[in-house]
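Take a look at this one chain, the form predicted alone, written out in structure tokens.
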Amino acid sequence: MEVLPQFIVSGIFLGAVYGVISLGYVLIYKATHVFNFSQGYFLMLGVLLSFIFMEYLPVLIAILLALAVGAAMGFIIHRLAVRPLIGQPLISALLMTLGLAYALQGLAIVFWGTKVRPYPHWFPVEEFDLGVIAISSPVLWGIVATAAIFVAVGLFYQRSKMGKGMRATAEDHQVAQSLGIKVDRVFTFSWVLAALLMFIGALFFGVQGGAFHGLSEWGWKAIPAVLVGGLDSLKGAIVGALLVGTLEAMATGYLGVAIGNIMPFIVLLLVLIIKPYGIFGEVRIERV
């Protein structure tokens, strides 16, 4: 049982990595309703890039141009890829995705090959020892961002004007534009906002995981995080994503890797047979 807190803290912080990158998949498809396969593959490009930057510029430079390249990249590929698939099946925009997802996977060994390298230290690195479990402070940190991410997203989400506008178009996008909502602006933001989200939190778990192309990884687990809190609930993203994390981290510690790695699909099984729309996620009914 000593090693059980231990275990626990892995999962909180595996949970803090599926919980941003659920958030992420919770803004795009509230404000859209398209599911992005490609979310995690953001945060792969988020460490390499600010991994590179940081090689050949100031740390607080590299960081700001990192977060500004990947604004940009939500914006371009909205702008470009998914914008011009307004008004066709919806299928035609999950496939995009998916296919966006393996081009920028493709791209990125490419560029950056299969090696693994450790990220670099940028903020103070110690372990934190509490007497029955010891915390690194990267851990510690991609804790805490989580947490100030999902806290400054929620204020945003309810106070500000655009954080409204998208409230209203979540609701329904005809009537959303029929109150003066500028629909296409709202779609444009959340996916730039979706994208520098991932790229923040590379910023924090890169020195966890180490910068290479297989952090896409995460992106997959991530979906069973929000599917389990439910797809259009930002809170339920947080709350799926420390399920899921915990419980895989458990499993990995008492059953071993392989069982470990399908813990998030095995939740997620269960869960859509008990409560197919997600712990939080709201109920739709339509009449055929």
The other form holds:
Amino acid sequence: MEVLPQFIVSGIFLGAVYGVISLGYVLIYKATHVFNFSQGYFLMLGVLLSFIFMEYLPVLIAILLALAVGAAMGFIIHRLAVRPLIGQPLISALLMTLGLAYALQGLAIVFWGTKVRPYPHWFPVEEFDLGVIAISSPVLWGIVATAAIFVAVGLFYQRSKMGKGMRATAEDHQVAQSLGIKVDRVFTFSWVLAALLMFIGALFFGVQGGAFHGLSEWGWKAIPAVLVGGLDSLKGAIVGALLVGTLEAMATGYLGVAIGNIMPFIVLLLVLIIKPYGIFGEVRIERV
Amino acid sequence: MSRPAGTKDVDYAQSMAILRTRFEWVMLIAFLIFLAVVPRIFSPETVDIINVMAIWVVGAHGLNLLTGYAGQISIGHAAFIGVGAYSTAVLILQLGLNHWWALLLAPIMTGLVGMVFGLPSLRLKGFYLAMATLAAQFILTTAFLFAMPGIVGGISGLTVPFPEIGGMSFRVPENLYYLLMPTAVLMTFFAKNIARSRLGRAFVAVRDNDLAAEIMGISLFGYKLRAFFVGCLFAGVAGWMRVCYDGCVRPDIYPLMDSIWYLGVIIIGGMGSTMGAIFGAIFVRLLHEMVLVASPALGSFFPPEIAGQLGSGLGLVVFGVVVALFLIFEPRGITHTWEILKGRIRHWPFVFAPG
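Please supply the coordinates for the form predicted in complex with the partner chain, as a counterpart to the form predicted alone shown previously.
What follows is the entire complex, opening with the chain shown before.
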């Protein structure tokens, strides 16, 4: 049974990755009611871009530059692609973000290719042996960074003026608008914040997975995580992510990679049938 | 459906017909004759491209009925086509049936699988239901890969013989064309008729306002399940056509990307219109071919280590950009442009805004 703690640790790391991506999904969905399928592709681009920047620039400048690019990307995508679709049916926004996702993937393939390269170790990498389990520092850093991101975003959401505006907007667009909140600005800000978070996460998760175009796969697997937790709950994002991550790691360990890979989606199907709005999601009473 | 002034339906039969004027009949017959002689006119390579278009038209009809008419978004259409293909292969190889029995049975099996994944529509709608079909895409393609490798062939898939009629093999594109194109024409006819009959009208009612539909006596759950069944029935036929075209089934040729392409097809063509599925499929396949032709030419502008992967990457970028442009500038698709164009020609030299 000594492998079990190891599975749990790798599960928590996966959960951390899914958690950060889920946070992006939730931020955008809460404010704009658009589900951004390209979230995982932001993360992938974050890894690749910061890799390229780190190759040519000092680490600190490279990181700042990557974050700036991330924020700019969120801004541009929202302004150019998503905002024109206000008022269109659900499927339009859905397909727009799907199309964006594949366009980003295509750009990555054109300019990066399909090779896997080890991500630069910009923080010390070592192995901690804790007797029962061994934790490598990228895993630890990833988990700590995720915790920090969640605390920061949570505080921002609770305390800051913009955060309060975002919560009001999530409640009702028209009411928020009539109270003087610039809903449009909240939308843009949510996109910028979500993209920025992906780029921050990328700095920590790249070390573990290596830099390649297939990292976007994480984005798809985070979808079950966010739905388990509830699509409009920050708390749900991390709980669902940890749950799905751990389950996936255990299934991979005990039942093989095949089951492990689709485990999130089996969970997703079960959740959709049993409790569609997730554990912490707001239940909208609606006869279908 | 604006027609020239003075052209009116004189009886109910004409009012209910698909083609109501003599001119429409002439155009249809001319088009069918053109379709019949396509392999005589074009090179085998072109016919091969048209064969793929025929498959995509049938698949797009299925998704159009499910998503365009009934409003149930499916992000798992390629996997359902895969189910059709795998059913065909298993029926032919493991049960020893011929292709024609498979054409009858495989779509029904696909429809039933589709209904299973449509079950969440009992409680879900919109985005959440789309997620259930996304789960279907991942679960089904993994099932092709790992479930019962003795029967469905595991990672290497199955090799299926090409269909034959009286010694004529449908192996070469010119012959295969005469199998695929009539199927596509027939399925287009079915799709059009489903869309304008009781079933299709119920779908539209469910899509436009589900509460109002239920109050009018349309069983929501029943019709959503029927939408899934019908949509996947078409997917099953498309899967059967894929088997005839590929001569094999493999777990990796029904990817998520194709599901999203299919959504792109009905958006580009125009949702909720039979013509839209056809326009969309033709447009998207042409786009695909153009990228294939253009990428080696563009490759000379890029460094050699990038040129090799340019094709696959560029295809994705072009798809994303085209879908985005359509969503922003022409959300009603090519069909809408086509209607405007027809109106312009009809009213020329006057400028009327057609209805």
